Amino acid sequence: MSAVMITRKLRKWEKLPGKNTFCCDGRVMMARQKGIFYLTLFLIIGTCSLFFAFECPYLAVHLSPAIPVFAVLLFLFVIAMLLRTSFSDPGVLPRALPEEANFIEMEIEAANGSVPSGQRPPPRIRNVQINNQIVKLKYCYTCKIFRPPRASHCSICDNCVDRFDHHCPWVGNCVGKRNYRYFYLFTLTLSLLTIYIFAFNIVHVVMRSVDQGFLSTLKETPGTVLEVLVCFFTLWSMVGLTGFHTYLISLNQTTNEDIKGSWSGKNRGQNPYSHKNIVKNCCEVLCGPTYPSVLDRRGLMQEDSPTAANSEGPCSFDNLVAQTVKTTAPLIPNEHTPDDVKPSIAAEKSSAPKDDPPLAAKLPPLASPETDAETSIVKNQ
């Protein structure tokens, strides 16, 4: 038996820290708590299915065939924005390597000096200047890095996210630098879809009630009542959420900064990221460049794993000695062989035959060199 090192290629997402789940060989990245995300999908697909089944056939014939077509396009766009927000990397920052973390710790200790026992060490902060304003970079004790401006550590996903906005359980992911625009488009289009379905539900009930009556209309379309209730309670929350994020985009601000009051109050400075222009702020957030992921989730890394393999060779004395040594040698270095394995002296004596003479008695006496010379002379004569 011999150990053979087999190198197995791994993707980097298999070794990434944090509380995320990956699917499709690292292409899909989500949070572990996905129950509310499934509820979001169920509500959107279920409500739209009822609308397509009960209202669209009647409205396409009696009002316009463009109504179901526009509803389908809007529904597909909502699902696409939801999946794009939920399945993408929000801007997770990689954690520091052990060498980098040690170097940062040495820099901090050299800057702060030795802290007496019983005193709290000073906060680990670095100052950078952005648009002629000082911005503080905070140190993350989990990721061992100084977070970039506007980044924050998500306690649910256990990752530092660049331009962290918030963690949204409805989409099952953090909302950050790389998926914020898709999140905003999702909330905007979902608000439009909710208003669209709610309005045409009312139109459908009114048009059929004129001919058949209100109660008979509800009996023929039982899904209408459920659609109206879902859309009514969803409408206020989605419209309010969309309006709030529209306000944040116009100021080039995040939800995290707004809640903490980072750029408000008497002692706070002005927002260094705002262009003091609503159009410019909206263009930067919604039409800016798409930033690549810094995780390299699908990159390859190698891992050596020992595997036992049988090496069958020709039977030789060296193999026998090696096997004997393996069976009798201790498993741990400097470890004594147990007493029950060692052969005892009494056993060796008892195993030897008693009647046999000693070995010296069996051997003939050795002749001296002089005696051998005389014997050879006599033979020659």
Second form
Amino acid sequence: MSAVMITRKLRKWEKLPGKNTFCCDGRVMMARQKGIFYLTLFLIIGTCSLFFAFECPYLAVHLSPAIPVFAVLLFLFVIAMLLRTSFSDPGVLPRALPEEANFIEMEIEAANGSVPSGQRPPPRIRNVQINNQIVKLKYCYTCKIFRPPRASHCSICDNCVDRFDHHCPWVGNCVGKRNYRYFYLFTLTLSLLTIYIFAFNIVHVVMRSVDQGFLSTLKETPGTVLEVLVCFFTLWSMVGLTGFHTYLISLNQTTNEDIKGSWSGKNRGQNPYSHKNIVKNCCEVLCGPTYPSVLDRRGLMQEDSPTAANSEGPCSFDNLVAQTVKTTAPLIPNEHTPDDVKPSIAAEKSSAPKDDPPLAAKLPPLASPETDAETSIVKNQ
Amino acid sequence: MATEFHNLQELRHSASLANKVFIQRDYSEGTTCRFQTKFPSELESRIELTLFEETVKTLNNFYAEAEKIGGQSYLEGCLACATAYLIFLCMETRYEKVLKKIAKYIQEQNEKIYAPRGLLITDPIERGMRVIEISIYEDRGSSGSSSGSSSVSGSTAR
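Moving from the form predicted alone to the form predicted in complex with the partner chain:
What follows is the whole complex; the chain from before opens it.
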């Protein structure tokens, strides 16, 4: 088989570990399961289309043309916020490169001293003091870093996310530092849109029934029934969710912290991130600086050394991949791996053991490789 | 600019990477980006304490400026919200502007101070804003290195 040089340069998103899917050459970043996101999109667009088709003509004529105009603006804003939340990087922390991981391991070893064999090493915790409050930083075995305060590892996306709030299947992405304000604005404006459509549906039915009678109104605008149903159920959940997140923002807490009870119960009033002022907390979360993404998705992969002649796979792409990628987690063929590379990745994996031993020799044997070291803390307490 | 970069390339080619030091984040003031100014022992023989501290403090000031919550950030936030964040398609955020300044500063520091001492600072944004990575190079041509850490990372015993 003749060796074919593939000269296409890879972009970094193609080799990022984690279970995200990327679109538009790395510009769009989402979780793997997108089914419920499509449902969200369908419900919003569908309900609004019915509203514009059935109610708006009547209301524009009989009440005011401003009604559909405002509805359109609200609808566009909701879609913009939804897409912004779904497609942006929530604040993913890249995994540690081997040198950094080794450095941290050595620091841990030095801190722990020697552990007698058979005994479990102590859990990997670092204590930091933030505003006179001791906060424990946990070690992430997957990403090989000590997570910054408020960061958490999302098991669905397999990434550590900064200021992790929750993973939302309705938007098909994690909600974290970078997209929390878009998520909040999405829930807020969707609540407003739902209330708006619901209210004007009622108004429309009432106004038309006065002229024509209730049953004939429903026959003329069958969409109304569907809209009222969807809006009724959506309303309660969206208003509730918006209220909950407003409460969290005023206290400068994340959903994750609220669920774990980090700053409630006996720890109430000790949140070190809160400014103790509702207005300041809201301003920080909603009008704070827009953080840049630290995942360089669209950067080109560096080729450190020239590719040598390869007797194994069909092309020198294997070597390129091996040289640029052996530093990160094992190659995970994701949805965007071209099909002709997948068999060579499999070949690479089977030949990988010759690369692993030198690296493994440097890393001391890890304790239980739990992605969330919390359980080990709980057990040890 | 091309000739300056050429010097750093020369550093990479003529010297061999001996060790890397990682300056960790300082969380004592919260989650804002700040790095510890503690002087690592590996750099004691390579660079003066004052120069190192100056570099880290200036970087901390840059990050504080980028993350400052005040009138300008509110204005930017409200304006962006009013345009459904479409304004960011044509406008650069304040943070991005400061990041460019930081990149320029780091390159300048590397050229003037660190490269002549066989050191190289990596921009924290390339490491997820978690650490400032300082690479220590050993000159291949020199006879007998002074720092003694000639093998990669595994040999520093405590």
